[in-house]
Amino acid sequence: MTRTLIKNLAGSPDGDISVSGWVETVRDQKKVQFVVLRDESGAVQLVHPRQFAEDGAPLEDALADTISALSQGTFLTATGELKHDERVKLGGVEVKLDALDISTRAIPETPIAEDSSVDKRMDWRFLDLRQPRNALVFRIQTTLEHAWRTYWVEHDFVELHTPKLMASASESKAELFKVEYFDGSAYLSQSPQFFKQMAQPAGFGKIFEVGPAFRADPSFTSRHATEFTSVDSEISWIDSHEDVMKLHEELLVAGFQAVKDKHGDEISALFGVEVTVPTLPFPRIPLAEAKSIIAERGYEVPRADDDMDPEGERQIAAYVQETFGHEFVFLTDYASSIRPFYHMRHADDEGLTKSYDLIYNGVEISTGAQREHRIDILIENAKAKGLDPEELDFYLDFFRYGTPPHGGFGMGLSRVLMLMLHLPNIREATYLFRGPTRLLP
């Protein structure tokens, strides 16, 4: 017999039916016996009466000692005869066993319970996204990725899978994860920075890449990891970093459409949370008046440096939310003190860059800038950040035969999801975290 989804019980007529899935709980009752099934669909109550003389002594009954037996957790098949019953709590159905044919047994002892903490979860992660709360995070996330996928298609752009071994740093030196390469080494890529940036000289006009990166940071923060999906995208023929701004919000508010249509109802009830999807334009704000505002509300940002730090982020979120009632922001105009060589300065003055970081609930998800295209531009800017040319001249080729404007961004997908579903950590974002101190499963 062909196995049902148990999501689509509901919709199928009273009859012969087979489901598969793990055994999430069972009621061992003197007269009756109650299983709950689950699968990767939804949960399905199985349902076997006790077999009795006529006399009221108990029959052998195998199918009743196999139901008996049964731990949680175990995979198996179900066969028997559905039954619509609006007084079933459990999706207005239930299965009449017939039999059940065991696929794995499960160790009665399961490791983890529901207070279990974070670093016991993420050890049984695969018995953690039994849960369906934690399930649905990849469902939504599987929605998210697909409508901005195909927002990026619609529009004509083109996908990259871009090297993740690197013979250099694509960012910063010092947050590297250095690898043997043969005789050699190579480095984890940091970022596909210089190669989206390649595709535009290559004439691509527009490119996007979702895939993975490293950071050698030793963070210990709910934000952070070693090795994280990063969104990114590249554009040619822009004006200003004001193009790069537009594609992102558009982007965004296509996934947010796309996860409030399709689950939005899942969200709110397993999360407690309601999709907001967010209006065009996103608020704006230059870093410096941002400052502003938040001195104003009584914080001055406690860096030598001319960035903002995480409380900052927080209180100028929580002043956009309260003036303009949006989740997000752009900060823009960050000094090029803090900002790469590579992202192009304001023609007026030079200690600004045309950049941004946005700001989601509070919490940084994505930088994005135009990039500097001139290479006299490029070198001395490079110079001045104390990098030697030289070891930058596989990427400065890029800029000698020619090159159009351009910009883009790169993006956290799981601090997306996390801030999304207002989740306490990333861990809980991420299929498997990768952090400091965790290299398992």
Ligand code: AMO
Second form
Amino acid sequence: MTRTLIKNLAGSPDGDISVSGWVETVRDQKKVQFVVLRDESGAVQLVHPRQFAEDGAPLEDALADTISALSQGTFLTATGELKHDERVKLGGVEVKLDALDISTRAIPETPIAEDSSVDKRMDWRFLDLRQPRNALVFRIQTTLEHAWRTYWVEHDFVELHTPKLMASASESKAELFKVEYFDGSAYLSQSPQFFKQMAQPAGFGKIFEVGPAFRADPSFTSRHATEFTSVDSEISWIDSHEDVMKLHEELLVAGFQAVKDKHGDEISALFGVEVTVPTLPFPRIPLAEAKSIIAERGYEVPRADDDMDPEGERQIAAYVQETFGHEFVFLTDYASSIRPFYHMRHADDEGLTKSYDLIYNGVEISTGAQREHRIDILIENAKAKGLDPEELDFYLDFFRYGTPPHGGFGMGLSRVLMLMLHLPNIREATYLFRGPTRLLP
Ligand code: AMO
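Condition change, the form predicted alone to the form predicted in complex with ligand AMO:
Zooming out: every chain and molecule, the one shown earlier first.
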């Protein structure tokens, strides 16, 4: 008999049915046995009334013995008779069992419980993900990425897969993973930065990539991983970073709308969170102004350089929420001193870049910018950052043979999910987290 997904049982007629999944609970009672079986779509109650002789003596009942011996987590296929019954709390249906076909039994002692620490849960991530709430994160991720991809494809973007083995750094040299590479060494890509830019002189016009990025960042914060999925886009023929922000905010609206439409009710039931589709345009505040605003609120950013800090980001997000009722804010025009050499400077102020960070619910989710495409200035900027232009020669070549003005952004996928679902930690929003002390499973 073909398998029916549990979520489709309510809409199926009474009669013979087959469902497959894993055992969530067994209630082994004297007169009747109940098993709650879960699959990827939901849970259903299986019932088996025990068999008795007329004098009340229990009869031989192999099925009852099988049920009594079931351990939580056992994967099986159940066949039986579907019955609609409004008194059944779990979905208004139950399956009266004819047979159980066990595929693999689980060890009865489950290594994690609901109150286990995050670390312990991550050790047993495949069991942790059997919880509907934890699994939902990845259905939402699928919807989000699908909506983004649909947006890109409908707007004529080309999808790229750039190499993750590199000969040089693309971001800070401090966060570089070095790997053996035959007789020499290579680096794991920190960002597709150089290669997504390369698509502009290649004449692709508009591109995107969703792929892995690696950062040898030793910090143990709630928002850093050593490997993360980077969502990147890069477009030609922009006038300024404003054009990049327009793309970025439209993309986010498309993604959030899709998530709200498909999962809004589940998210509110399982996470207690209402997904808000952001309104356009997102607020934009130059960084210097943001710093004055939060200083007026009593917070001075304790940094020697011109950068913002995580508390400052929370503060400005709180201000934006109070003032504009918005969960997002673009902080723009970061100082050249704290931005990479490839960010374009303002024509009328060398000290500022045509760049932004996007803050969502108080945390940075993205960096974007117009790129410097004029080779002489690019080389000067690289030198000013202490970089050796010779090492960057392959990248600089992109600009020597003609290139259009362009810009783009990189965005951390798990950070978006973490903040959307109000999760306490990026580990909860990543299928398998990688950090300084985690390489397993
Ligand atoms: P940046 O270094 O700001 O910019 O990274 C872009 C976004 O990637 C995410 N991110 C991380 N997520 C989890 N763990 C990490 N260790 C981590 N590091 C970064 C964040 C961050 O905002 N090339 C530029 C982007 C560009 O200009 O196009 C870049 O990589 O969400």
